[in-house]
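This document opens with one chain alone, in structure tokens, the form predicted alone.
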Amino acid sequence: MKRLSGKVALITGAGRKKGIGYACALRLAEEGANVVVADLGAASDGEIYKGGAHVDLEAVAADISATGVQALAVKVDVTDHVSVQQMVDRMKEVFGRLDILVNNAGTTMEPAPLVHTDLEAWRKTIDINLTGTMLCCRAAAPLMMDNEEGGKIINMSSRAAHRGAIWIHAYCASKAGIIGLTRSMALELAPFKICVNALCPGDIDTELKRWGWGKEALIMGKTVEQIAEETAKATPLGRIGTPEDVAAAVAFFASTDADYLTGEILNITGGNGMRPIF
């Protein structure tokens, strides 16, 4: 049974075909809903991790259209209130109604001690990741107030949140403070029927996080494939997490199982970060 049938839904940050966003857009298609997939369109700068391109966008949206839903490909810079308002108001014209938002889109920059942290570099982050995410809810949350059974929000945290991370301190902070973002619109959207959650992620294989991993190795004098294993090995379930790991506890939160939960922060982690007793 199709968990989403009728339903519509917008994922940020979707552009990568190895990314968390384009596994949320095919597992929230094969549930059955209408996918808008969004993404910056365009490689990014040197200076941060280069967003999906649209070639790859228009290439996610062939893929979930060949689930048998209706896809929709639109460029965003989340960091705009123009064009994010534009993305919303691009679906509202072909779909006439948002019922599920995942906020995806996300970066980080070039890791450096806090000594050495660019001004420039930290607001950018904290421009994508967290006030990109009060946007797209900001302009999302109407429609979803015009539903009678109300929405769904999903937004991207992580564990580096909770824990923390050397050197990236933007990434960190911005992450946290979608945890604090998620708790306040759980509380306001409420009476609306909106349930807002958050996932935090682990270790998840994707490029981004092996982007990250490179830095690592490099520092450690190691191989990506070093780094890795030993993650996987300090993992308690044994492996690294994958994109479709996280989209199924998307697919959760969006459907009717998630009706009663709002304000949640899920780890997706492996069990990673536990101590044993022994």
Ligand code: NAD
Second form
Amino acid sequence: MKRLSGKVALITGAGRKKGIGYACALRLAEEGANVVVADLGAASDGEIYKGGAHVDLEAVAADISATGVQALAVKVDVTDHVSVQQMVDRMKEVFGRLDILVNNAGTTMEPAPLVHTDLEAWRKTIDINLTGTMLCCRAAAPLMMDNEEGGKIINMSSRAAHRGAIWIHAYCASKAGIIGLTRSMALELAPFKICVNALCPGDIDTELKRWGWGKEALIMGKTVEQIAEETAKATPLGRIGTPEDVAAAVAFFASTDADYLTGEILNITGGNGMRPIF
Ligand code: NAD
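Mind pulling up the form predicted together with this ligand next to the form predicted alone we just looked at?
And the full complex, kicking off with our chain again.
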């Protein structure tokens, strides 16, 4: 029997085939879980990262079912509490339970110095990354409370929550907020055997990361490939992270191997973040 057989997992922001959410969905499916993939039906708007091509959630769900589990595709805007509730209701209708929630949907804003920070972009970024995480937890927690075995909530924070990153204030603030939210929910939900943990990835090669490298490349007069190479060299393990690296940690936190872990914050950085000199 596989590690997650019989479990039901819901992953937000799982619509991009090169993204972390997709890798998590596939990994949890390979471990035996039935999977709900949720994402926007189209690119987001505003002065924020808009993502790549149109998200074909049905194609993602087809990849998941090909592993032999059941998959369900649901459109959601995590900033809209009605849409979030509809997502959870649909999931309940099809699967009747929820064991694993991965709050992965996220975005970043156009980098800008503090004095030029666009208020709309700030609000939208906080809304998607932080409020969206809270809304999904709020709607999903009652279902997990009904489970005798409890549940696992895994929130996607970022290394940027700890160490900051220049010109993306809303991103850093929202990801730091996710850490506070994670710990506060971990305390409240522990009596229900619901474990709440957060992951802090460093540089993971996705469309979102390449968009950021593109901005950096413009400012530094370099190419995206140069930035990627320099980043790999500056990483103690000598390479950029992959969505699968993050998915492996998600699978661990989703499993019974992590039953005694809650309120934990795990870096996934290849060691990048430690100071390599005296
Ligand atoms: P991505 O752009 O591939 O994935 C983000 C997904 O979130 C997209 O599919 C997008 O459509 C979805 N989304 C955005 N707004 C939404 C909304 N309102 N409702 C529902 N879905 C929405 O980027 P990724 O790099 O795979 O990022 C996934 C998560 O990992 C994000 O939370 C990101 O902040 C976090 N993260 C990424 C890195 C990295 O280096 N790539 C590092 C640290 C943290």
